[in-house]
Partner chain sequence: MKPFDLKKVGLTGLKFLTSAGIILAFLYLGKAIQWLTSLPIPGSIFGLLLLFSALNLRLISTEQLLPSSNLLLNYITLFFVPVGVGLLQYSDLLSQYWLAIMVSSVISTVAVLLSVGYCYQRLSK
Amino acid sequence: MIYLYLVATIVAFLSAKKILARFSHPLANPLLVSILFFMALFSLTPLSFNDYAHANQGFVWLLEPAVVALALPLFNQVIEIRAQLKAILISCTLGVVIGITSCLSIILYFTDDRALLISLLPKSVTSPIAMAIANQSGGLPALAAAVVIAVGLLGAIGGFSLLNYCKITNKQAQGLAMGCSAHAIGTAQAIAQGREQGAFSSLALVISGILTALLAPLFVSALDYYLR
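Would you give me the structure of the chain only, in the form predicted on its own?
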């Protein structure tokens, strides 16, 4: 009976995707609508969220192979990527450093709660990496995962609109920006925009995840020194 939740997840997402396909508004995002649907469902009914989470554990396990599958669009753009690898690495490094620094700076204005700060530090990488960083550094893995999803949704909903508003129309630049800031959810939106955006977003997703994992201990040490 509990695994009916698994079926409900699939049906809700596919239904939202089909219904929203006729709309071009950024908020017409099937993932966002599905999340809101289940939030309302568990808020207004006695159904158990713990049972739902247990039934959908398989989707969590699929996160890692799903990231590996992003190698396909990378392969299709390997010549262009190789020609600009230096610029890509510099862009992603700056994106990660600025993203983490600006996030911590804003949060420190409101609170000095160490667990909260560390949980928000890996906000722009995939959930498995963010949860591992938070867990190993003394943060809250569940909060880190929730923030990652929220950031990804914001990027998927408004990322391309913001880039176009800022007159950033280069497909490669758009892909790098989405992958670096909105991780897998943003990359899915980039793939929907085009192969080139999807390939460069996938690359930025991987590079940013690695850089965040490598740089996180340095930021945690700096944060601990600041909070003394």
Second form
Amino acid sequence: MIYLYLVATIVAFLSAKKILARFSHPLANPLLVSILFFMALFSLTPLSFNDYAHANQGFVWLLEPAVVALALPLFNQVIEIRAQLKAILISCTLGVVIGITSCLSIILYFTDDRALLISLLPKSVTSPIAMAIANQSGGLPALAAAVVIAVGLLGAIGGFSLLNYCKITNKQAQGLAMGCSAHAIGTAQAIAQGREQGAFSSLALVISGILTALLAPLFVSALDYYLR
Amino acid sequence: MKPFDLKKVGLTGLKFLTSAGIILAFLYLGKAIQWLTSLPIPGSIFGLLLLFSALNLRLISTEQLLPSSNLLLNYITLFFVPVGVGLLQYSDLLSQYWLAIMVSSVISTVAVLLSVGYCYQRLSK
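Return the structure block for the form predicted in complex with its partner chain; the form predicted on its own was the one displayed.
Starting with the chain above, the whole complex follows.
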């Protein structure tokens, strides 16, 4: 009866959502709390994580059609997007370049392990793209996926508080920033914040994902030149 | 008590299945493109772009998509719970370089959030 784990995911998430609704602190995030709950459960009890993962495959599978369904919020904002296309493209390009260069230069401060550097290069994009980049350029796809998820959670949990604190209150700007930095997990959070944020986050997810895939080979050769 | 309206229930179900069918068709079309081009871009992103184009070309209406896309988008955060719990599998890999990973991820994520936000807020009018 491992499929009880599927029910457990739903119950844990929905009850976390209900209980945490009255707290406004960013750490009172239902996604974070349910993940920590299951992590604690599988670390502290003999219950098997593998059974859990197997039972919940369906949810992971649903992420793919959910990404396709993002076309709908995107279409609902198509007039706004067309009007702002130049600003959107410039901001996303800036975000991708800053994301990759800042990440690489900080890691280089600690180590010059090439596999580590390549695995963290695509940390801000959705995991299939990140894994493909890591795989093509000699990184570790599993590490790339793990970092992508961790970064997505970080952005989803702290993103909106940080943006509001820094007076970035434009809804479209918030959406773009979430999509560029925290890919699909950030976009899920942006959808919960509002239609405009959700649409612009979806847009940034797509644009920054494609840009990262296109620019990654350039950054990899620059890195190899530096490490030589 | 209202009588059980079989026709209405059937119609709602049919609409739901149609919308799910459209989304799946675009997903697998996207996967086919990914397979043919072998680009490092997932099929779901191609599917999103194709569906967006189809909506713009009025080949598909938003009403046709609503039943299942609303369900998917309302619960998209829930689907990430098992993905996040899956980080447990990578704890060895992550703990090896935890300091470099943590410092670079946090600073770089903050840098992207703020640079994109500020840049767009200044440029958009």
